[in-house]
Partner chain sequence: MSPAFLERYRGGFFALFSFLLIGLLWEFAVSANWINPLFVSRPSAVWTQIMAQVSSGELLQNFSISLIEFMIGFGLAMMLGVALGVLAGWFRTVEYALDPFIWFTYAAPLIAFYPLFVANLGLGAPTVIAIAFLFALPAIYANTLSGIQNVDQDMVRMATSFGAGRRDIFLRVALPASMSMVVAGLRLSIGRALTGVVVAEIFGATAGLGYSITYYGQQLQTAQMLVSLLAVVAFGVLLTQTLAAFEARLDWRSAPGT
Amino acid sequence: MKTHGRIFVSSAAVAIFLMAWQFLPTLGLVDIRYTSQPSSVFKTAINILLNDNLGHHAYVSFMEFIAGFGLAVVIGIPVGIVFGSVKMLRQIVDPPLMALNMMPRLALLPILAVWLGIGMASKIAVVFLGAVMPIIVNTMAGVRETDARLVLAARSFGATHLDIFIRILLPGSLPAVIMGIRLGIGRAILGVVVGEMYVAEAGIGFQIVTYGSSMRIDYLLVYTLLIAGFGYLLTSAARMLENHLSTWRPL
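Isolated structure of the chain on its own, the form predicted alone:
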């Protein structure tokens, strides 16, 4: 019943918002030139799907996201586990790691564009830098919160470092790892869009800045909502996985 209630409230809120968005410009309460309407956005979405080479731009952005975020997961989780499990190493890297985590990675975009060019490589680098830090930091926290008695017990029974990693550290830190991945998704999507807005030849961000500069609000909103929907689906999937693993315990 609680689930149905949440679905009803969410659906009602979306319906009210869409109705207000549709009728307020008609009543003259807001300027339609700057807000458009759902009906116009829907028509524009069909036109974009048929005539605006959407598949190519979506493919470019998706590949940049997958490559950068995949590298962040593959590198961030092992690095976080190593830093979290070796106390001396953690004490050495913790201050610069926290400084890098607070630094706006998008500020490095001009440098990355000079180093890597205006192709996909610079955007992949921005996505990687944006996503890898929350993954490392949360993985470190998850490893540190793993029950040390389990590690001690495993060592007393002759467990190897690999056994401890696979059977204790990795399962024990999974909820924190998933939380880091969820946070990294948002930063990765932001990196793709801003990177393509700054310097690119194709992609969703490139289309957003193109239509935004010409004040074509309908087109701008379609691409913006596309990015928002993609991010919502990914973060919802990560949140569901996070809730599922919140009671995970190492065996």
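Could you present the same protein in the form predicted together with its partner chain, rather than the form predicted alone shown above?
No partners, no molecules, just the chain.
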């Protein structure tokens, strides 16, 4: 009953919105150039699927996302664990790290474009910087919150540094790490799109800015919805993993 009511109300709201969006321009109440219409967005979606070279642009964007995000995971987690467990190092790197964490990394886009050019490299860098910060910060927090008694107990039973790292620090900080990864997904996707909008030769963001500047709102919307759907799916998957891990904690 409860979920039924929820689905009903949500879809009714969306239906009303779509109808208003469809008919208000037809009645001449709003300017169709600015809003487009659901019917033409639908037609455009089919057109994009068939002959807008979607495969190529999606491939470029996806590769930038995977490369930047993959690097962020592969580098961010070990760095976070090291900074989290070595106090001396943490006190030295913490201030610049926090400063970098508090600024919008997308502000680095112009300088990255100068350094790395207009190809995929500058986008990969901005995705990496966007995603790596929440991963490092959350991993550090996860390692620091790992129960110190477990480490002491393991040490007194003769565990080496490597043992403690693999058996205790890594599994103990896993939920925090996954949360960092989830937060990183959103930043990474925004990084791909904004990076490509700023300067690129191909990609979804490139298409968005191309159609946007000629006010093709229908094309703009289809590409934006595509990104939104991708982001939603990935974030939901990460959240499910997170919930799964928080009920089943290895430690």
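Here the rigid core means the biggest group of C-alpha atoms that line up within 1.5 Å when the two forms are laid on top of each other. Numbering follows the first chain given and starts at 1. Since the model is a prediction, treat every value here as computed from it, not as a measurement.
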Checklist entry - Rigid core fitted, is the C-alpha displacement of A13 between the two forms 2 Å or more? => result yes
